[in-house]
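One chain comes next, on its own, written out as structure tokens in the form predicted on its own.
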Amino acid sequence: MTSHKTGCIILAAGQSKRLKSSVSKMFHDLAGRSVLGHVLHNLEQLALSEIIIVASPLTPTHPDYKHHKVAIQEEQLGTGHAAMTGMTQLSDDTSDVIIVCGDTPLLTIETLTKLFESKSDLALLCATLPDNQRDAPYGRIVFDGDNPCRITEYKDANTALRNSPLINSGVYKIRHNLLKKLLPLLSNINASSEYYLTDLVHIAIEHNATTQAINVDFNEVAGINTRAELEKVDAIIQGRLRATLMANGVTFQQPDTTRLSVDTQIGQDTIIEPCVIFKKNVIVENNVKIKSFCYLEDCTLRNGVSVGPHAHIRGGSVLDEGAEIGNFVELKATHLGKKAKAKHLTYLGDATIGEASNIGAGTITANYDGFFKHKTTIGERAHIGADTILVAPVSIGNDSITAAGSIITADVPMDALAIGRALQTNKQEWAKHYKAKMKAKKDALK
């Protein structure tokens, strides 16, 4: 007995003309994941036998495609034609086929599971338009009782049908054998001269197939065709991410000003002040405070860390428990030990800093020689004086001190004071005579 297999075809070959971009709308970023990447991530939670992506010939080898089959749609002849293209890659032993638009990143696992579990010959997702979008150009669904019997594209609908709020989402599940039978029956005699996938519904009824409509929230099936629609979808994704974190004990002050990535992890009792950006691969543990205007990417903040305001942390940096980063401090590939501090106007790159060390204002690790990056190592309880330049590779020992204004080019042993300044010379009354000379010169020009 063969197992029941459900495959999926993603229609992702649109040219994105209304987005006015050289990049397909499928690959625009939404919280650290592409539009298509969101769709793939959600579908991959289902027990699908395979996923086929119908792609444009302009994007034949995008990284989003690497784990799935790809069918290139050479000509853009409508959604029905796109489905035909996808069918060329679908395995013969597939029982059911889910068809999804590649620009529907808001679909939830719960909704896709309902569709996956439908027992009808043809099931589709439908939604009710919000009152302020009743003229949106979605296809309208005609029902026979509770069952959909026809979908009419907006261009082909009359005024009465356009006033209907029930719209087609472009997401379906259909028996594989039925799909193979019905696709050749699609016609392109319509306002767009395209093969509409929506025509499957009334043709399925003519073949005595059972149909089902699964009503979902409009936001889940909202597509992306313009920059404004991209922004609306992005805002919804950001809201979902924040809501999940707040439910798990995170405080956002002015949450709408914070941007998260889909992989952002934040622990309990952490406080996020306004205007903070989390890019990919950020882990924040418990009781952390991140002050306004910070930018975090590829970094880990352990329990009790304080960051900002106006801090930039990236490149695999790690801040151990109780460490403090202040205003206008940048860390790149730096490990800051427990209770270590860098409070003001500092760049630390490719550095390891020991427990309880203090980095004075204006400190710079000169880590790049024009060809290679070099490492700075600072021991425990060290004090780096204000305006110190540490020319890597260099090591500063435990409990040592560098004098303010020093340029450190050699290793400093533990417990030592390192002074790397030019010798100061004071010229008595030089300033007095200089000012008098300049004043006389200025007076002579009047």
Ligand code: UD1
The other form holds:
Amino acid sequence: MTSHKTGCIILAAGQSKRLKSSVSKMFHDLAGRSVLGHVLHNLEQLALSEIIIVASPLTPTHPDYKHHKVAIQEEQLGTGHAAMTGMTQLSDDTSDVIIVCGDTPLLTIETLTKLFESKSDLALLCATLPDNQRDAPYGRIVFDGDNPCRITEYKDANTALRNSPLINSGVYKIRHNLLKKLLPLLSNINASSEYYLTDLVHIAIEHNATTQAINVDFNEVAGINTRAELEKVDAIIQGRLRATLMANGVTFQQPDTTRLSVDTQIGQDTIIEPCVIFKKNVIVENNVKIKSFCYLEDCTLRNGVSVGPHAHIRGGSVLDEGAEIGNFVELKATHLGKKAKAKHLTYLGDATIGEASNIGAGTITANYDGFFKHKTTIGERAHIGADTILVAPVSIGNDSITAAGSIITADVPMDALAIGRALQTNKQEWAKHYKAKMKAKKDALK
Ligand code: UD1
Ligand code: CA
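Output the form predicted in complex with the named molecule next; the form predicted on its own has already been displayed.
Starting with the chain above, the whole complex follows.
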């Protein structure tokens, strides 16, 4: 007995004309993952025998394509032609084929599973347009009873059909043999002079095939053709990410102002104030407070940490339990020990700071000599005075102190006080005499 194999073709070779971009719409970012990356992420969870990406000759290779077959569509002659191109790479022993538009990143695994499990010869995902988008230029589906019998592109539809809210999602499942038989029958006589994949539906009916439309939430099938649609899809993804985190016990104050990445992890009872940005690879544990205007990227904040407002944390930085970062503090590749603090106007790069140390306002690690980066190591319970410049490589011992305004160029032993600044001299009454002399000079000129 031969096994039943379902393969998949993703149509991703379009020219993205309506997006007005030098970058294909497939590679625009949505919460830290490309549009195509979202589509792949969802499809990779189905038991597909293979995935074929129909790609443009302008992007013959891309990191997103790895693990999958690629078919280059030399000329963009329409979705039907793109499917024909994908077929050149499809294994002969495939039983069913799922065809997905690469610009439809909101489909959920539950919906794709329904399509995957359909028993019809040709099944498609359709949706009902929301009232405020009734003139969106999606293909309209014509039904015969419950079964779809034709798809007419918006450009080709008459007014009555354009008023119909039932739209084609561009996602189909079809028997491989049927697809092989019908694809050569597509023509390009239509408003766009393109080979429309959508014509498969009425041709399938003419060949006595069974058809099925699976109705899903419009928010899942929304496609991206324009910047405005890109923004709408992005907002839906952000909303989904926030909803999952809220369900897990995270508080967002003014949720719409937070931006998350698909891989953002945040623990229970953490509070996110308005206007916080989470770029890729951020892990936040429980009971953390992230104050407004923080920008976090590639970092870990452990239980009970507090950061911001206006903190920038990146480069693999780790803040251990109870550490605190205040306003206008930047951390790059820095490890802050338990309960360590840097509360004001500070740059710490390539540094390790021991437990309970305090970094005074205005402290800077001078970590870059123009060629190489160097490390700063600060022990436990050290007290770095305000406006200290730590010229790396340098190490500061446990329990030591640096005097405010010091430039520290040599290692400081434990328990020591390091002073690296000019000695102060006070000139008695100097200011008084100076001011009197200058005033007399100015008065003489009147
Ligand atoms: C398509 C459908 C429309 C449906 C809508 C859903 C057709 C003719 N129309 O319209 O019924 O409502 O999707 O979003 O199929 N592509 C190629 N090569 C080409 C042309 C397109 O790979 O030569 C790819 C694009 O990159 C895109 C997908 O196919 O990912 C769909 O193409 P697009 O031009 O966006 O079709 P729509 O006009 O949105
Ligand atoms: Ca589209």
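Throughout, rigid core stands for the largest set of C-alpha atoms superposing within 1.5 Å between the two forms. Numbering follows the first chain given and starts at 1. Note that the coordinates shown come from a computational prediction; the quantities given were computed from them, not determined experimentally.
- Relative to the superposed rigid core, the position of the CA of residue 438 differs between the two forms by 2 Å or more.
- Put the two forms on the same core and the Cα of residue 22 is off by less than 2 Å between the two forms.
- Comparing between the two forms on a rigid core frame, one finds that residue 428 has its C-alpha moved by 3.7 Å.
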